[in-house]
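Shown here is one chain on its own, the form predicted on its own, set out as structure tokens.
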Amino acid sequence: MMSSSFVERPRYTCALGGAMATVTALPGAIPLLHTPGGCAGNITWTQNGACGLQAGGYCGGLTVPSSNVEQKDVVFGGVDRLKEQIGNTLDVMEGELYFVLTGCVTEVIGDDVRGVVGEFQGKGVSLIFAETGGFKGNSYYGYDQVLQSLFKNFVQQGVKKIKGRVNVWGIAPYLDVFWRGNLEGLRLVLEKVGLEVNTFFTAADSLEGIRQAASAELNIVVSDIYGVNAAAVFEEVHGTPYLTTSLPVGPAATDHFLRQVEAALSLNHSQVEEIIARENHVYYQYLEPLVDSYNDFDLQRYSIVVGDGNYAPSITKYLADDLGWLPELVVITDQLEDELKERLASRFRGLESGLQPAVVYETDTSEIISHFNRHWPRNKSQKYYNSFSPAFVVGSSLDRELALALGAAHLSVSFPVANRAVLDRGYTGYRGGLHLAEDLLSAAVANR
């Protein structure tokens, strides 16, 4: 077994990595790192480079401003260097919000970042910060910390609630490789039931919209684990309740998602059901032309799903309840406390298909094949050997080796994805379910 002191081929970076990606994705925001010089470059290629090739962006990736603290700053303190860098960034970089993010070194030496940020705020600069030392957690922790800082220090307090307005988060930019398309897919389905939607990170969002986020009557967190702590902070500061739900992929999950939102907001039941019926009709109209090929080519597959706490349950539900595949093993790759493991495990109980895949939690990539071998022993000497075929692995680009070992087709969906270029592709909602069916079936027949 692998040593518990490290994670072999992890599927995230440090807290700073997640924070930097999150700020980069905010409209008009400029991340400013208070770190040594190597942090931004290392994060760019190990994290964003594995995000469907989305390694750049304005003031993101290799162009992010940084204090680049050196040995003398560690000895005597890096406050003056940070002040200098903030001033230089304000002179050179055009932004609406400047966001200081701390790294391991500057947190260990105890630089008074709060005091420095306060000085500039006193001069009218739109500047906030988050403590995101890499040792505090992984990328998803950094995502949550940026949201918490926004909600405490940037979102306006005391604004009037507006009926029908909601905020949506739980999809970490870049760590969810399809974050743009997924957020836009959620906006689309929520707008169909008459809601005004603020998703924070898409081209349709703005910093002013984020500043007015407290006017929403409900926060919707499409995750059981990412952004939930931030939602609790938002409720404490702004009095807005929140709904947590799984990432809705395909018709079955999206039907359930809309009914949850309907109940939380007391929407018109008959109107919501009418929209659900219409969207299902459209979905199956698109899918119908493939049915004969699906049956004649025998495109049903045994499947293994490997992914984070958002994708593993959502993809599994889609495969079992919408596509008619047979998910046998689900591997969740996050480091989680027992309470969160149980929360995710509940998502696999009661699938409409009646299937019950084996669910394991594993952070070490090379151990996944061992979990599969225990679940599906491959003793070919048996008289009636049950081959795991035809098979499919839905995971990340790290799981291509697993697919090759099993003779299975493979599609990279969860982070990291280094073998696909991703622009606005998304898998949420009804249209996202069609995209996923298209990608899965295309991969299944790619070698015909």
The other form holds:
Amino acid sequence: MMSSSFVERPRYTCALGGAMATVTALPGAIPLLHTPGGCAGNITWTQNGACGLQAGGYCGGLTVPSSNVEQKDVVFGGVDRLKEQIGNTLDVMEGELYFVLTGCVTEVIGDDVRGVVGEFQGKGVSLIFAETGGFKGNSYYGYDQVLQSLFKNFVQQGVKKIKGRVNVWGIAPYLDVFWRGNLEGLRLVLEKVGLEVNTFFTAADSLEGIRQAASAELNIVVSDIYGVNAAAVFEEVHGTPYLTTSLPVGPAATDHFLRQVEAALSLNHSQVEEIIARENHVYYQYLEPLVDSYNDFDLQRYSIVVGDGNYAPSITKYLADDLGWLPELVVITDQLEDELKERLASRFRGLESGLQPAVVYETDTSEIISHFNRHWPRNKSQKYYNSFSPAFVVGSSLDRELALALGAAHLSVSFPVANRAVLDRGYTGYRGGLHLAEDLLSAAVANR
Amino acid sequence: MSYFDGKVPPIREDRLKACITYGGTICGLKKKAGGCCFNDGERGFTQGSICLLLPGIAILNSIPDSVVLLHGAIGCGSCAHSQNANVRSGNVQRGGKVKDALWMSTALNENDVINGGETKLEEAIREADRRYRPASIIVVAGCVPGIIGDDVDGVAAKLQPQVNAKILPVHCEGFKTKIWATAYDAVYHALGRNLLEEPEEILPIIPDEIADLKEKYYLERTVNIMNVSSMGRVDELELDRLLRSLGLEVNFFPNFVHPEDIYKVTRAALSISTCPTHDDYFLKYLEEKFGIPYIARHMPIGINNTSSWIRDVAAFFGLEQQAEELIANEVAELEEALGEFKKVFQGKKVYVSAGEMRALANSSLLTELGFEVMGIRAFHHDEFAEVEYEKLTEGGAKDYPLNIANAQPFEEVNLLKRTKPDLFIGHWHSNTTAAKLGIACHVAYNTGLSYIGYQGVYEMARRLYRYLKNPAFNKKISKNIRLPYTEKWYESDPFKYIKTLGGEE
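Complement to the form predicted on its own: the form predicted together with its partner chain:
Below: every chain and molecule of the assembly, starting with the one above.
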């Protein structure tokens, strides 16, 4: 069982890591780390090993300005160094928004970052900050902190709400390795029902669009966990209500998602139903030529789903209700408070297929096999044994050893994804369901 | 008193007067040799870099049958997600089985920062011992315990009698040193203090004198080769091949060595480094404590460097003549094979970036291949590189820019705009700038690829030929992607932000 004194191979990095990735993903933004020199490198190497070959961006990796505080700053404080660094960053780095992020060291020594940033803001510089010391939380916390700061300090207040305009978040850049494709997938689906969508982090987004984000009539957070606090802050500052949903992967979940959005925005019911019908038609047209192979090649699989709080329920629902697989064990790898555990657990109740997979919360990769052994009876030298086969593990690249031990095929979806190249691929929406079917079935027939 | 008697090794700023800041030319640096830092080592503008924790755990994650317990906030050491690829392939190449690295984090939170993390660390060590039954638990301390004052060595000493695993405290508090090469000292320090004791010998009932003689003979011809973690199995095999052909035995150390085999490093006849700045701290200790002489001079990258490296080892064993025969044969064969590539490389301009020894050795190699070196960026500077600067400036060779910088791509981008090379050789995550300028790039190390020895020269040439033959990927990137620097910066002095003290430079 999970240890309380350590986390084995954490499937996230620190608050700063999430924050740096998030700022790097903002169009034209320059992160500025107020940390020792090594933090940027640790985060960058994490990305090259865990984010489907995506590391850095416009200003990421070892290009990010960093105050590189050291021993003497720990003793005397790092405020002067930060002032110097910000001033010179404005001369050297071309950006539309500069974003100071603190780390463990500068938080513990108590540098007055707010004061320094305030001085520059007074001079009309587009500069904001977030407190992202690593000991304050993991990378999802950092993602949330950056959004909160953006909503409080960058998004213009008092703008008129425009009907049909929505903001979408809940997908943390790089931590959800398929962030760009997933955000695009949501945009496509929402545009179909006539909405205008701001997704913050894709090539279609701009800082100007983000500045006008308060003109949206609704914020849609496609997560039960990530970015939810930021949505509350947004509502407080700008008066925009928010809807939290699970990450919609595949037709069953996307049908439900669109109906939730319809209800929240009082969209035209028959129009939404018409679009749902049309999108399902397209999805199943694509699936039609797969029918023979699915059935003839015996492509149904027992499955173990290992993933973060977004993917674990979403992939499970897709496997159970769209692909007709048999998810038996679901492992959620986030560290969560009981209340959030309960909220996530409810996502597994009422699957259309009637399946009731066992759901466990486990951060430690090497413990997953024990959960499986408790769940599935072992072969006690029986001639006739109902084995966990044919099997599939949908997880991260850390779950390859589990798949190997079970003789199962494997696909990395949840962070870390070391063994795939990811660019615009995404699993959200109807198209995303097709992508996921392609990737799962490709892995299943890889040795054919 | 040895450095190894202390709990923590000295930082390299103190021990070697190593520095990370210089902007000038290669001849300029040579003239100042011995003086090392010419200023206070500061910049008024800096970019992110790495700290000693990264190279530290790159080595430690490779140690089999062990767990790396990071004592720090939850992100410290998440770079292991990248290093895991090396551990997986390294294990396959050495043992035939895929095995992931096993690391964990005490994930210190706000409460621990206030109340201290020692209790959590104690529990973590006990739990790791019980759960994984490892041969060693390597406790790596990051910045947070360094600031809040956790006594990591005290915890290790207290817990040692209670657990089966050997506990190795390693100090990697990133804010304490700017020289990330201090990592090697930190790792060697931990191995040297904890794992060098020979296991008790079990005397055979019937003495076997022939076996004893055989072992003695074997050990008298055994060379420790210090295998830096950026060196893959393919490079080890090349050095193994070369020394074996002189009739020598090789013991690679410390990457991928089981904790129970670490002590074997104390039984060899000679130690040889493949990167002097990597190994000096430990080699000196092996000599002092165990009487094992060492050589730390050349990096076996490039034709002449490889030959010099072999000659040094051969001279120690009185094998000069065999070595000359080997070298003559190898070099002749290699030169012939390089012919087709050299024609393409002749007169092409190259800019080189890496750790100092590697950057300089690569520059020698590239010169041998026919390239013209336009500039060098080395991550830090210390005394070990002086011999390499000698080689590069020999016989009034052309002078060119030298930048000592712990990455700092803003200085590099400015220099690249001026020097306009055809090819850039860079460390991981250092090729991005040149790539976005449309320059053909190749990575200065990658543990899957061959770099070392004569084989390394050929394989490197083959790869450079490929990237020069079709640099379309980077060229297209440069036409569609912009770098995040102001136009004003490109026109500024590249070393504008280097602060100079004492009237130097």
